[in-house]
Structure formats: C-alpha cells, structure tokens
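The chain below stands alone, shown as structure tokens; this is the form predicted alone.
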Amino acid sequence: MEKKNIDWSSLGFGYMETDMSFVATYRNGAWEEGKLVKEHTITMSECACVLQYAQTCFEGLKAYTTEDGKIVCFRPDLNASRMADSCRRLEMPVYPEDKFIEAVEAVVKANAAWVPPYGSGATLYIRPFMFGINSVIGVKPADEYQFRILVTPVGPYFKGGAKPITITVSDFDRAAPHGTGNIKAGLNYAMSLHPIMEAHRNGFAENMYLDPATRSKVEETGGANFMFITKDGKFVTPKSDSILPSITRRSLMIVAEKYLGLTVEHREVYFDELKDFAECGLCGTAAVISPVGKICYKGGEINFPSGMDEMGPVTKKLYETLTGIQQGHIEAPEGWIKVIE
C-alpha cells in the first residue's frame, strides 16, 4: 500500500479529511447496515436532539504501523465496551460491540494509505461517535441516531519529546458525585472548556480536579487519568466512581505489574498525599503519558523530585514499555493488539 504524500514528521494534532468515514443509522427501533462513505459532512435539522440537549458520546483510539509493516489497533474491544456504557447512561441505543470493532477495522482498511509509516512518530487517530439526529423540542431522548467513525492522521502529541508540565488545582468541579464523569459524554468536555482556558490564561498546561463532595481527593484532568509513583516504587492511580475508566491507565496498571514488577494500587488518593510522591503523570490515548513536574494550588506548590527537565525514571519505563507493545517491539498480552487484515 502506497502511503499518501505527506510530510508525516510535521503533522500536528489536528483534523485532516481522509478518504472514507463509516456511518450507521438507527431508526424504527433498529440499526441499519453500516457503510463506508466518502462524504465528511452531516446534514441535520436545526432542532436535532444533539444540538438541543447534547445527546452524544464518543471514543478515541489509534492505528499504528508496526516495525514489520502491519497496521494494528490497540485494545479496540475496550473502546467498544466503554462506548456501550456511555450509550446506556445517555439513553442511546448501543451499537453492538462486535459491529463496533468490525467498523473500526473497515474504516482503517479503507484509509490504509493514511496510516503513517513506522518510525514517523505519527499515528492514525480514530474517532467513533454517536448522536441523536432527529428533531426533539421537548426534553427526551431522540428516536434516530447516527454512529460514525472518522479517522485522521496526527503527529506526536509532544513535538521534541514529552517535557514535564505544570498544572493547577481547579476551583471548578469536573463531575457530580452521581453524574456522568465515568462515561465519555460530549457534555463532560463542554463544561471543561472554561476551566482549561482559565488554566491556560494563568500559565498552566492542565487542571487537576478534586472530588466534588469533599474536595480532598484527586480525580482526573479534563481529558486524562492521573498516575503516581511513590518514593518506594509503587504505581498508584486514583479510584472514583466519577473518573472515566481510561484504557491507557488500565493498560499501564498491567504493564507496571506484569512487565516492570511494580506493586500497583488503584485506590482513593488524597491531595495531602501528593507531596510524598516521587513522580506524577497524566495518561490517555493522545499522549500516552504526559509527565507532571509541578502542581500549583492556593497557598503553595508541589514540586516532584523527578523535576521539570524530563520524565521520571519509572514513568519513562512505563511509557517505553507501553509504546513498545503498541508498536510491536515488545510482546503484547493476549488480545491487546488487533491486526487490521
């Protein structure tokens, strides 16, 4: 397969139209057969449910070219399962999980020329999403939905390597105690836009959100889970019913235990503990791990011993091991790598 004539090394993290997208429609109580389409625009009523009441959810995953030339996806079954959970919470019809994986495979195959070559540092970002499309003026779920997948080539999240970032503790709450924090709903990201722009205006890269009930425990950022390394080498991640179950974080937990031999703790993490940790990072699909060097908050700051120059040593091993698995350097646990035939 001849690749597109693109300067892969100069790609940013943005949208670029590719050859094909995937679309399936739900109407009259059932999903119609999905198909690949060349059209990348959507026509809908001004009164569409998604525009009035934000009934929409999405996922994010990537396709990679491995060293031996195969195109692979990383754990798409977990994306299918998480999207099903999001749909159920938002009263949307679940797109069957097996069909979800088939659709991912079909759209990646159709855009194989857009999957960046091995060694370029770039990947093909895959965005499945669903929304209520028919007109709804009273507050209720839609009757018709579209499930779509778009793909776009993206460059590495960090140009020139991942340098530790400085974050701040947000005065806003990310999610309600019994709200939608544990699903990938578009509305979660809409409410995070003002806090992240405020953080940027004040010179910070990201927000740390605390639990809304007591504001004493660490939750997540607007788009990534936290991970910490203790001074005695334990891998710790916050546990909460209002945290999105990050696929990267769940994978890192296994990497930490099975590949690096670390003790793994998935538990409530109190803000007061942070000063005692050696390393901190944000984990998610886009960057895999973003190292954190400093956390600022009213009345002080926390400077991690790993510093502001580079990833901490344990974080770096975790990053190199997980990306090595994704790119085919390191043998993956069974079922983690989906080869696109």
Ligand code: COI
Second form
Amino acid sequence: MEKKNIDWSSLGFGYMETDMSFVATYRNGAWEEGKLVKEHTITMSECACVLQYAQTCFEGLKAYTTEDGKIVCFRPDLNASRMADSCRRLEMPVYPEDKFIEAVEAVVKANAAWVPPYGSGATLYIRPFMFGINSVIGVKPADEYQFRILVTPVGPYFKGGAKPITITVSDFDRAAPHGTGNIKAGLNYAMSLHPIMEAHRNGFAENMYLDPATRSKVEETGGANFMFITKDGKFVTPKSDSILPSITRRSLMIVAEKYLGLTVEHREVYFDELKDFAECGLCGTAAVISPVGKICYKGGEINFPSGMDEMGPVTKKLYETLTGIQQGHIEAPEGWIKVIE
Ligand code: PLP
Ligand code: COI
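Target state, the form predicted in complex with the named molecule; input state, the form predicted alone:
Whole complex next, starting from this chain.
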C-alpha cells in the first residue's frame, strides 16, 4: 500500500478528508449494520436534536505506524467504554463496545494510506462520534442516531510540539459539580470556546480550570488532564469527579509506577501547591504530553524549574516511554496495543 504524498512532519492538528468514514444508524430501537462510506458530509433536519439541544458525544484515539511497519492503535477498548458512559449520561443508545472496536479497525484499515509513517512525528487521529439526528422541538432525546468515525492525519496539538507552553487560569468553570465534566459531551467543548479564545487573545496556549465548587483545586484544561512532578520525583495527578478520565493519564500512572518506579499520587491537587512542583504537563490523546513551563494567573505567575526551553527530565522519560509503547519499540502491558494490520 502506497502512502499519501503528504509532508507529514509539517502537519498541525487539523482536519483533512481521507478516503473513508464509518457510519451506523440507530433507528426503530436498534443499531443497523454499519458501513464504510466515501461521503464526508451529512444532511439532516434543521430541527435535529444535535442542532437544537447539543445531543452529541465523541471520542479521540490514534493509530500509529510501528518501527516494523505495523499499524496499531492504543487501548481502543477504553475509548469504547468511555463512549458508552457518555451515551448513558446523555440518554443516547450505546454503540456496542465490541462493534466500536471493529469499526475503528475497519476505518483505519480502509485509510491505511493516511496513517503517517513511523518517525514522521504525525499520527492518524480517529474521532468516533454520535449525535441525535431526528427532529425534536420539546426538550427530549432523539430516537434516531448516527454513530460515525472519521479519521484524519495530525501533527502536534500545540504549535512547537514539545516546547513548553504558557497557560492561564480561567475565570470560567469547565463543568458543574455533578454535571457532565466526566464524560466527553460536545457541550463541554462548546462552553470552552469563549474561554479558550480569551486565553489565546491574551497570549496563552491553554486554560487551567479550577474546581467549580471551591475554585481552590486544579481540574484540567479544555482538552487534557494535568500531571505534575514533585521536587522529590513523585508523579501527581488531580482526582475529581468533574474531569474527564483521560486514557493517557490512566496509562501514564501505570508507566510512571511500573516502568519508571515513581511514586504515583492520584489525589486532589490544590492550586496553592503548584508553586512547589518541579514539572507540569498536559496529557491526552491530542496533547500526548505537552510540557507547561509557566502558569499566569491574576496576581502572579508560577515558573516551573524545568523552564521554557525543554521538557523537564521526568516528563521527558514519561513521554519517551509512553510514545515508545505506542509506537511498538517498548513492550506494552498486556492488552494495550491493538494491531490493525
Ligand atoms: N480532558 C479532556 C477535557 C479531553 O477532551 C481529553 C481528550 O480526550 C482529555 C482530558 C484526555 O483524554 P485522553 O487521554 O483519553 O485522550
Ligand atoms: C483528544 O485528545 O482526543 C481530544 O478529544 C481533545 C481535543 C481537545 C482535541
């Protein structure tokens, strides 16, 4: 199979149409057989539930080319089960988890030419999503849905790749207590558009959101969880019911403990503690691990000792181990790597 003629190393995190998407329809109380389609546009009623009441959720994972030329993806079973959680919370029908994994496999295979080569710095981003498509005007769930998967080759989420970024602390909250912060609902991202544009207008790459109840604890950013390294080398990551259970973060907790022998603390993290940490990073599928060098907030700034030139040393080891596992040159824990072809 010949790869597409793309300058893979110059890709940013953007969308381009590839050959095929996957689509399955839920109608009359059941999922119909899904299929691969060449069409990348959707026609729907102006009154579709997704347009009126934002009944939509999504997932994000990646396919990688390994050193020996295989195409693999990373822990798709966890994306399948997190999407099922999102669907249940939004009164949407669950797309069966085994079928989800089969669909990921089918759509990646069909777009093998778009999976960036090993060592190019790019990956194939896989975006499963679901939405209520029939018309509703009273506030209620739809009764027809589409589950789709699009794929698109991507480079680093933040310009500059592994260069540390500067972030700010948002005055807005990301998620209410007992709200939808722990699922991947489109509405969580709609609410983040104004804060992220404000952050960009003020020269920051991202927002840190604090816990909405007390605004004293660190939650996450609009698209990644936080990880910190203490001065004595512990891995610390925030625990909260209103943040998304990041698959990258859950994997890093295992990598930190089992591969690097670090002590791992998954606990509430107070904003006041941050000044004592040595390193800070954002972790997620899109972000991978993006180092944070500085946090600016009203009345001050925190400059992590790791600085603004490169990743801190422990973050770098975590990054190299995680991406080594994902790209097949470090042995993965049982069940983490799904070989597609
Ligand atoms: N937090 C939010 C709000 C996200 O959108 C994402 C991205 O999926 C993450 C965290 C990271 O999660 P994961 O590592 O599963 O991609
Ligand atoms: C991902 O990392 O897959 C996400 O969905 C985050 C998004 C901000 C791109």
